[in-house]
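Only one chain is included here, represented as structure tokens and corresponding to the form predicted alone.
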Amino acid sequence: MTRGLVVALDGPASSGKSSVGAAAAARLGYRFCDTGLLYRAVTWLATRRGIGEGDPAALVRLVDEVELLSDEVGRLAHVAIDGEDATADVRGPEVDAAVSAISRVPELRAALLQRQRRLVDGGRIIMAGRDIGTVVLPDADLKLFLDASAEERARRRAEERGLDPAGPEAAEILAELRRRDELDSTRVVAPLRAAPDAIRLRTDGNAFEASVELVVDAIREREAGVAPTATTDAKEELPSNAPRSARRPARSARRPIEPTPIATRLNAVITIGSFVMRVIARIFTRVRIEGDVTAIPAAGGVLIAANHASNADPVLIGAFLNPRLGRPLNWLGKREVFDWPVLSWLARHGGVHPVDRGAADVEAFRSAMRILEAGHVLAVFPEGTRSPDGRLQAAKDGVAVLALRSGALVVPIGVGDSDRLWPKGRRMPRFTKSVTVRIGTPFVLAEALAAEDPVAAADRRLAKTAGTALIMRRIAALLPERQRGAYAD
């Protein structure tokens, strides 16, 4: 067995962190520590024995009567006390409305520290808390952040208690989580925030295995970058630029190449290039947008996957959409782009991240979500190619993975006609009559297809296929129907 990752599992109370990350680290034959049992015991004891925050030394004297016991297969989810197994006690209702004021006690966090770090040795662990990839693991190998809004989660503890949802003891539920969640966020020491390098997976809405499934993924993605014999399923859900790079062998000898900053904001690269573009564009077509550009937030993640039959798409898109959004567009672009000065410079000033097609599946992937986890605007083409003749083509997952684990806003966009301006083969596009950029309305797929496909929602294999169909009939809907293509029905 090799080594593995070093994985920390942060998320707010109730976010699924201990089972799913056990569930997780059982799949992957991964050691698992809930440092929050930690926590809880010593909260436990401290409430049994009348010790408040006030007595930081008392608090930390607690330390040394806590242990967590591993099962039979690694696993460190439960806590003893006095040799017997309290890990029942320490996850009651009383602890709940104290663990976060006892936790927040600056002595107390440190005389855990080194306990959890030493925990980590030898690797091949996952290790949930609060604080792991922030404080604990800064250094992690991979960090995860599992989220969930106040609802689902206070609607999930109430279902463990066997509790009406909609009765007033779960009412009561969702008050406290959302107390915790302001003590934790808001506390001085180590306070509950996802680490700037950590994943952001949220989870409302989706069945336990399928979150379960999200972690394990993730986890296998990172091994895949890590060790190159190892194999991941990422290249199904890479919805690239460059079609044929999940076919291609990696190429070992390529200059590393440094990610592209986000665009956050329309710099003069990009508001200069816009305008050059929309001049040019304008001498060949009349180009008409059309739709509600107005419903494209101007803050949050942002998903605008359009149909691809023309090099003129990226400019009819972005050139145009730039100035009217107000914010700028991120794109994944072939790396050898990167290879000329000057084209480098501009694209990595102008929002064009760079994919290395002999290896781009798992890392343009985490591009991708990493702009959209930083709650910005990316725009892919699902076909991940043009289309030769101007119609629809079978789209990949990947849109619909991204969708689902970003719960970004998607934004279908339809550009018709962009095939007669510049046809796939042909070196200079050609005079035609107009183009059009249509904007179709903004949803979140996880809800559209919960209401469309409620069990395909509920399983993540299904998810992805039937999220990707969903979103590219949506695209169709916006092209002419000669364009229609594979979506035409």
Ligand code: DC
Given for the second form:
Amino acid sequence: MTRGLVVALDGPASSGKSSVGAAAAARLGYRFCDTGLLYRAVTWLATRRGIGEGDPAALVRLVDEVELLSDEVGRLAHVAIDGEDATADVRGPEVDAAVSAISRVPELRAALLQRQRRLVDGGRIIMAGRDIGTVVLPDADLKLFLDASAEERARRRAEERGLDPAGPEAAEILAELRRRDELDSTRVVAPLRAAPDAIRLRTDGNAFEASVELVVDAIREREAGVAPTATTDAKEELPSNAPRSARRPARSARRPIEPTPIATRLNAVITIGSFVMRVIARIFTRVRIEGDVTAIPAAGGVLIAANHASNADPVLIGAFLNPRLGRPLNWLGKREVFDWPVLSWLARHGGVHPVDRGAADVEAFRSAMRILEAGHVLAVFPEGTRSPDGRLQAAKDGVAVLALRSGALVVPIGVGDSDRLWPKGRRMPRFTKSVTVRIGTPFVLAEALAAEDPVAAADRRLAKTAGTALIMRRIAALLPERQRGAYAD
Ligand code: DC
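Next up, the form predicted in complex with 2'-deoxycytidine-5'-monophosphate, please; the one we just looked at was the form predicted alone.
Every component of the complex follows; first up is the chain already shown.
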């Protein structure tokens, strides 16, 4: 038997965490813990005793009266109060109505935190809750986020309680679920949120067994050292020309790679690395930087979109812009880079985020959104690969989707003549008179599109294509005529 993992399983109310998690644990011979029971049991006691969220000290005292009960296979899916199994009571509607308010009390959460952490000693456990991947077990071996639409979750709960899914009581359940979602996800302390490195499993339309299967598969893949990926709602945002294989979970047999932390400031690796690269670049050519760097703001999400004609492009853009911007660029990089010890270390400290080309777009999209939403700079090459002849190739729609979804400021950049400095297919750069990095005027894509093509701007699908073309035309305008290729007009 393998060592077994520590698995965080989060998700909103009625997403199936408790039932699916418990069933998956039984299949895998894992222990299971439903942390929601702790919050429910404290709430049940508090309601009995007339203690409200305004009395944190009294709430904390209740914690000692609550005990999780293990079944014969080690699942902590029952709770005892004063020695009596109270699971059925704490799952009732009375607790449903009060539990979100009680569980947002910071002192109570702190009191329950250590208790939850102690339970994972020995590994081989699935712990279910709202903040397990983000707060309780940020170092979990695997983080899963189980999700389904509010309508689907309400329907399941109505069926569980033997109610007509179209009846008035079911409508009430839906309203109640929405209220709890809102409370759980907007509270200040440990809000309900998928950890950035969590795998999102959507269960809409799934039979119970199918959801169990998803969880079991994800855990088995991670146990085997494979990076599991899963369907996410980002999948509909894949470029329409993406191969079907890119839309399916990857089943590569390689080891998973740790996510790179977002580069937020110019650290020593970036500063020294950029300096060394500038020195090397200047041995081969003169690098001219044109355009107004000061138009790029010092804070907030920025999406740099550049043409790609040479291996020299990331160096010319990154090494020369980092010091001028005063903030570092983040990049998406081939995962192969991370197979080399020194290179991997440099990449990880230099803001390069691994992208597995096999699994590709969903993961890449998620990393990219995370960087932009956190208000940092991401540089992308919308063409995807280097141009063979230096001329702009047709771009993928991913760049427009990112720009529209994140609302980040887009900065077009044209790197002129890098194909002469280091053409595709050559092992080494050549001595070249000069190359130019030309920075265009920053813009918000939704606004630029609304001004240029209101019909396309109003339609999600059209906006992707028209948005991509708009970005690429602005890059083309910054390039020497011979390089404008597919966007020459
Ligand atoms: O998973 P559940 O519906 O049984 O959880 C009941 C409530 O407990 C939920 O509305 C929020 C709270 N909870 C929490 O805040 N953190 C957890 N880790 C688990 C549950």
